[in-house]
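Encoded as structure tokens, the following chain is the form predicted alone, with no partner shown.
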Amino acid sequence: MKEFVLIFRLNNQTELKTTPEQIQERMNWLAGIAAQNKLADKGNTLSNESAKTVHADNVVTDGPYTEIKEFISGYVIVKTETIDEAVELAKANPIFKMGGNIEVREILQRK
């Protein structure tokens, strides 16, 4: 099997504010992966106030940006045969009543 990274975008920080019913969602949601055996990693939240980008030349700015639309809030590794499936799992996930949207990469194992 493979591996996927399936990344959360969110369109605004105030969208990070989840409610006890959306956490049991998105709870729901993994425990339905990890039923299948498709789950390789949790994930994590990833912080919006703590963050720093490190740029050519040793120039430091805060991150994430203010003037991109979406931040990544998140991410959850997945294991499946195809991007297809991995996708199928995306396209469950609550995030989407948020406004949010995933992005699925395939994670390639360097040699």
Contents of the next structure:
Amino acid sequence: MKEFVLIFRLNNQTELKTTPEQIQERMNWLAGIAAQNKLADKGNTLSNESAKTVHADNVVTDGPYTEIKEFISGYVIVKTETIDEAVELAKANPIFKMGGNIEVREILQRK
Amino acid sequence: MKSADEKLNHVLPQLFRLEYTKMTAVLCRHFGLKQLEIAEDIVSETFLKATETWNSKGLPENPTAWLYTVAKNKTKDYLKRTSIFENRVKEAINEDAFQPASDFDFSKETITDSQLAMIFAVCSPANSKEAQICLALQILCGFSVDEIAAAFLSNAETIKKRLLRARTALRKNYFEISQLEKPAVTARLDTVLRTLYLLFNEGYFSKFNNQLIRKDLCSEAMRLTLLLTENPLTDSRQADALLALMCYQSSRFHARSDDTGETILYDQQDKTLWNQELIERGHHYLVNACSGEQISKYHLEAGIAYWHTTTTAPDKWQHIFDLYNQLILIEYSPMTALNRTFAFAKVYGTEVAIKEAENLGLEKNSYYHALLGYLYSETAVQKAIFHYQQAISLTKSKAEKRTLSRAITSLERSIPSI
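If the structure you just shared is the form predicted alone, then what does the corresponding form predicted together with its partner chain look like?
Full assembly next; the chain just shown is listed first.
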């Protein structure tokens, strides 16, 4: 079994206030993965307010890194046999309704 | 004369079940865990003597007090005999574990404290989960090897071996049983709660058909959990939550199976048979459980069981589903995954629930097929029958096979004749 981190990204123009329906949808998605016994770590949401980006030469900017007009909003770690399986799990996430995207990356354990 | 015999035949097994484990716990606390066998021998001899004496002289006025007195005398005799050995040999071999204390009693308080200590002794990390439950059944609940084997759908020889190994591990574990102290309680409380939880489930969900033993398992688990909640040292919000869960579940004990032991599904149960008193006890412990910060899996399961006791709340299944969502994130189990999907169907309908179910990857689980059988019943009768048949071939329980066959029969009746 391999582990993959699903990295959630949202466009920095997106309205961040979530409705109870959106919270329910996310929860259903997450628990649905757990119900398949494929959840390695339920991950966390990454704060948008308490965020700074550290650059070279002691340059620190406020907020998350948004050079690409997107920011990382959270992550979840799943365990599946293949990356395609992890991609299938990601496809069912409601983030796409908000114009977000999910990056899937295999975790390579540090020796 | 015959009626006296009958009375004795009735009283002795009952006394044995009630008093054997109590007396063993008290003596064991006195002797230390290493001498568990000695404690058991003394109690067994006491019951042997009771059988002989009561058969010839009739039942004493207070049989329990009689048993305690005899056990106490036998213990004193034993200590007298061993002290000779002790005094002569002890210094030479420098044995430290054995301290024949001067006096002890069988007061209610001593019994409770001893049993509580025994729960923590039995739940030793040196043993596997299964072994802990076996030990708990034998040492705390007074079950015979045959009864344990029946409860585990195993044979007596396997159980005997498992118990032997577990007891050896227990002896080597050096757990101090005489005085229960906070560090030991903290370290073992999780294991203790899990053992009691599994003990209860063994009775409540087991495929074993003997209703009497199943009910015994449940009430023993509840009795021991109650002991935990009544002692300030072992009381915890999780213990409250676990007890609430047990109260809610057992409130449906009479409603969930018929006279022949066949399961009656939740939807078809006669709700007037639900035990209101137990439901109210459940409320009491659930409120206690929620006075802390922590939410354990027992809290979530008690919450789910609470919603099952309500019949009219319109958003009941939504609440149940949300709790299952949280539960599955805390701990995966196939049963939780399947129950969550059932609740999912109640909230979002069977069509999406089928997709959710088919993702679970539990093709070898009979309940998985029973669930799909249920979900397909309205839309695809042939598929439903197929899954029910799969479930029948996978389950070992006869009662379950009958329940599933009945579902197939009623589905077949609904098909227009070919």
